[in-house]
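Single chain ahead, written as C-alpha cells, the form predicted on its own.
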Amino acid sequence: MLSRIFHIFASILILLCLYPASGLTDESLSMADRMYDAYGVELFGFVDTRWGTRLVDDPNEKEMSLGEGRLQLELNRYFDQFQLKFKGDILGDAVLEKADVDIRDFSLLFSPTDFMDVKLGRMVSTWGTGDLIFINDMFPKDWQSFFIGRNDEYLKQASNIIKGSFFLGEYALDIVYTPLFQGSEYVSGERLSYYNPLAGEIVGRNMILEDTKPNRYFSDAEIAGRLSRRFGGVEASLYGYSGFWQEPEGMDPADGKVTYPRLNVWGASARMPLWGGICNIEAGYYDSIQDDNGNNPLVRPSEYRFLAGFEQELAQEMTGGVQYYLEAINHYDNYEQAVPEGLHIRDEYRHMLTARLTRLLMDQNLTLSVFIYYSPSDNDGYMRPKFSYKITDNWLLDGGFNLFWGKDDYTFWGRFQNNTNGYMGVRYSF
C-alpha cells in the first residue's frame, strides 16, 4: 500500500516539476538542457547493465550472481520557497527473475526560519566518519547489492523520514525521525549464502531466513540525532539513537523466524588534519534493551564498538587510508554462560583492520582501487579489487571482485565464502 502511494505521489512530483517556466528552446540543444529552458528542471539519468558469476561452487545458490538492467532518472526543479527532488530506478533482475522499482529520493526541502532547514520524504541518509564501517550511521544499508558487484551507492537504502536541521550559532542540530522502522537488506538466502548457527552449515535457497519486522506506524519508529561544531580545525559529533537492530539480531522461539530487537545508540566522533593527512575516530555503545544483561541467548547482546582510521595522499593521483575497528561484547560472562550447548560463541573482543588504495591514470579516465577487510581475531577477511573506466564524458566501464575467505565458516566473513565472485558493468549516463 504504502510503495502504491510513493508512487502516486512521485508521478504528481513529476507533473510538478514540468510545470512549464518558459517556452520551448532550440530543438538542437540536449534533452536536458531543453528540459531545463522550458520547465525549469534539471533531469540527469543513466542506463546500467551488470553481470556477474561465483567463483567457488555453491550448490546452494546460482552460478549467475549478477545479471540486471538498470535505468535511473532524476528531476529537481527549484520554486521561490522549497526544493522538489526525485531520483528513481527501473530495475531488471536475472537471477531473482523480477523486475522492481526504486525510489532512491522523492523529497520536499524548505527553510521555514533562518536557522531551520526541513526535508521530508523518501531519501538515503549519512553518517559517521568510517571508510565502508558504519557506528553511529543507524539508517538502513543494502549488503546484498555491495556484495555482488553493484555501484558503491546501493549499498545506502532510502527510507521514509523527516529531517530537521537546526544552525545555532556555531553548532549544527540534526534530528531525523523515521515513523516506521524499515531495517537494512541481509543476506537471508535467496541471493547469497550464508551460515546458519542452527542448521551448523552454509545454507541459501534451501533455507531461506524469514524475519519478522516491527510493522506499526509510530508505536515501531526510530528517531537519530547528531550534535555537530567545529573546533579549529577538528571537527566533532555526538550522535544518539533509539530503534531496533537494524538487521534481525533476534531469534522467536514460537516460530522459528529472527526478529530486531530494541536498540538505543550513544556515540561521539571526530576528524582532523594530522601527518598531512586526515585522521578520524569515532566511538559508539549499542544499548541492546532486550538482551537482560547478557543473559538472553536469543538477543544480540549489548556492545561498545571503536574505529580510528586515517588517510593521506602517498604521491601523485595515488591515496591510501588505514583503520582500526573494535567490537567488545558487555557483560561478557552473562553472555558466554547464556549461550546453549552446541552453538559458538563469539569472542569477547572482535578486532578489524582495513586498508584502502586508489591509483588514477590516463588523465583520471582510470580508477584502480582496492579496499580490504582483514580479522585477526576471526582469521577471516573480503577484498574488493575493482577498476572503472571513462570512455568518454557519458560511457563508463567498470569490473571487479568480492573475494570472501575465513578459517571457519561461521565467522563474519567466514560466513559467505561461498560467494566469492567477479562481475563486470557497463553504464551510459545522461
Second form
Amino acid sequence: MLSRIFHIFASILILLCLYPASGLTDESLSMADRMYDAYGVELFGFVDTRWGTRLVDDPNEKEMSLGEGRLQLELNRYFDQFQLKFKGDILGDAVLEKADVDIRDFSLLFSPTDFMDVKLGRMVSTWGTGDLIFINDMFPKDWQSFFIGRNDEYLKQASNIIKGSFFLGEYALDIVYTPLFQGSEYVSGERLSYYNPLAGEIVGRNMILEDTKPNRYFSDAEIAGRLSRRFGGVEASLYGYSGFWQEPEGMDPADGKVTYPRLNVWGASARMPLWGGICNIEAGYYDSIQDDNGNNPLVRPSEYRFLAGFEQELAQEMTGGVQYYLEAINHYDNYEQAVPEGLHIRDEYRHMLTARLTRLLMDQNLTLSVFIYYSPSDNDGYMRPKFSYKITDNWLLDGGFNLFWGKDDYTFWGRFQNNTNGYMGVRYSF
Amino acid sequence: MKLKRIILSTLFVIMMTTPLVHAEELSVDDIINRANLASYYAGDDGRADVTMTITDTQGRERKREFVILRKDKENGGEQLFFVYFKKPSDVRKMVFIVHKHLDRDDDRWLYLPALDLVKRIAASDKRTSFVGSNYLYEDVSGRRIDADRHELTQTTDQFYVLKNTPRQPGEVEFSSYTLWIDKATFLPMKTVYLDKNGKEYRVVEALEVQTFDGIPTVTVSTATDLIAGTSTLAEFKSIHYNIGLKEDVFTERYLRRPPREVRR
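Having seen the form predicted on its own, could you now give me the structure of the form predicted in complex with the partner chain?
First the chain shown before, then all remaining chains and molecules of the complex.
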C-alpha cells in the first residue's frame, strides 16, 4: 500500500519537475493554471526541508531532533454538486530513519439540502476558542510535531470522519462521527524523552511507551457535537464528546501497556470583542468514566477545565495575547488516597498562563513571534520563539526554538525538559 | 398625506435621474456622501477578482490574488465582506470575513484552512497594511465619513477637490488628505495624504475606470508610499454587481466551504 502511494507521488513529482521547462516560456500561465485548464483540477503543493538539534544533552535520544524532507501535494476538483479534495505528504525522516506518508485530506464535500453540509473522508477538524490550548476540541493532535519545529499545521492530525453540519436559522449544529478512535500522537520516548512515573525518571528510547489502542470499528467510535449561535458580537457554543482520552491516560497492569480510557466531555465557550480586543472563555468537564470517582489509580481522574483569554493589537503590526488556564481534579480526596505509594500525587489545581506576542516587519514579510506556556503551580513552562521570512512569494525561511523547563521532572512541561531544541527550515511552494 | 408621498417620490425620481448636478447646488456633505456611495456601496452587492502587485524599493515584486465579495445591509450603512485568497501559496484558501459596522469596531474573522481554524481578529487599528500591500484596511472597506471634517477647496471642470482633516488626529498617521472627486461619477480619482509635518507621503490614484452593469468602477489603481519608495498596483477583474449574494455567505459555514461566487 505504502509503496503504491509512493509510486503515485513520485510520478506526480516527476511530472511537476518536467513541467516548468515549458512553463518558463510563458510566465502568465503557471503550472497550476495549466493543470486547471487541462483537467479542471487545482494543483498546489510545496517541498520543505527542516533540521533541528537538541540543545540539552539527553543520553537516551539522538542529538538531531528534526531532520526531514517533505513534499506536499494538494489536488482539488469542483463538480456541480460536490467538491473532491486530496492533500498528502510524503516524508523522509532522518531521525527515525524511515519514510512516511501522511494523508492530510482526502474528502468529499456536498450539500444534500440548503441547510446541511456533509463532509466525509479524512481531514483535519478544529473548534473551540483557545490559542494553542484545547478544551472542547477532542480531535487528534500531534504534539510531537509541534515540539520539534514542524509547521504549525502539523499540530492537527487528520482523521477519518463523517461530519454533518446543520444550519437552522440562527443556530449551527456540527456532528462529527469517527467510526474508529484514532487518538493523538503523543511523546512516547521514540523521538522525544519524557518522565516515566514507573521508572521515576526521564526516559527515552530506552523505554518507549507501548500502548493498546481501541481497535474495533463502530464500537470504539467517537462522536463529537457543537451547537453554536451568535448573539450580536458574541459567539456562543455548547459542546459534547463521547469517546476516549486522546492520549494514553490509563494503564493495564496485566501487560504494563498504556491504554486509552473512556471519556465524555461536556463544555461551553464564548468569544466576543471587548476593550478593542477579542476575549474568549471556555470551560469543560472531562468525565473519565472508568475513574470510579477518583478511586481507580490506573485511570486519569475526571477534571474540570477552564480557560479565559484576551488578545489585542498593541501597536501597528504587533499583537499580544494572554490566557489563563485551570485544570481541577474532581473527587480529589479519593484520587489522593488511591495513588499508589511512591508515585507522584498531582496537585488538585494546575494553573497555567500563556502569553503570545506577534510582530510583523518588512511589509509583513518577516514575522517574529513568541508563545509562552508557564505554570506557577507546577513551576514549569515551554517557550516558542520563532521567525519566518518570505524571501519571495515562493520561498519561505523559518526557524525557532522549543525551550522546556521545570523545577521537577514529573510535571507537565518539566517532563520534556531534556528536549529543548532549535530548528531551521526552508520551503518552496508552488 | 397621499399628496405628500407623491411629491416626495416625484422629487426622489427627479433627484435620481438628474445626471449632473451643478456644484453650487451640492453641499460638501452631499459630495462626500455620494463619493462614499460610489466607491464603496455600488449596487446592493458585488464581486471582483483582485490582483495586487507590490513593488519594493529594490524593484522586487510580490503578488496577492484574491476574490472579494461584498453585500450592503443598507446603502451607506453596515456591510459584509468576504475575501478569498488565491495567491501567494502561504495564504491560499484563507478566508477573511468582515462585518463592517459604523457605530462600533468591525467584526473580523480569519479562516486558516490547514488547521481548519476560525480565528477572530481584533479590529481596532484600521490603518494597518492590508496583506502587506500599500493599501490599508480602511482603503478596502472605507473610512467613516464622520471621522473627518470636509472642506471644498476647489471646483474644477472635472473635479471637486476636498480637504479632509481628522477629528481625532491622534488615531491616524496623517494630518490631512485631499480628495479629487470626479464630478460625473463621484469616484475619488486621487487622494494625497500629508504627514504630521504637512509633507506629502502617500498617494492613492485611480488609473482606469470602466462601467459594469451601468456602474462606473475603478478597475486599476495604485497606492504609493512616497517615503519608503514602495508601491502597489491593484487590478480588478470579473466585476459583477447585484449578483444576489445571500447574507449567510458571510458566515462561518462558507469559511469552510467557499461559495460558488469565489471560484474561477
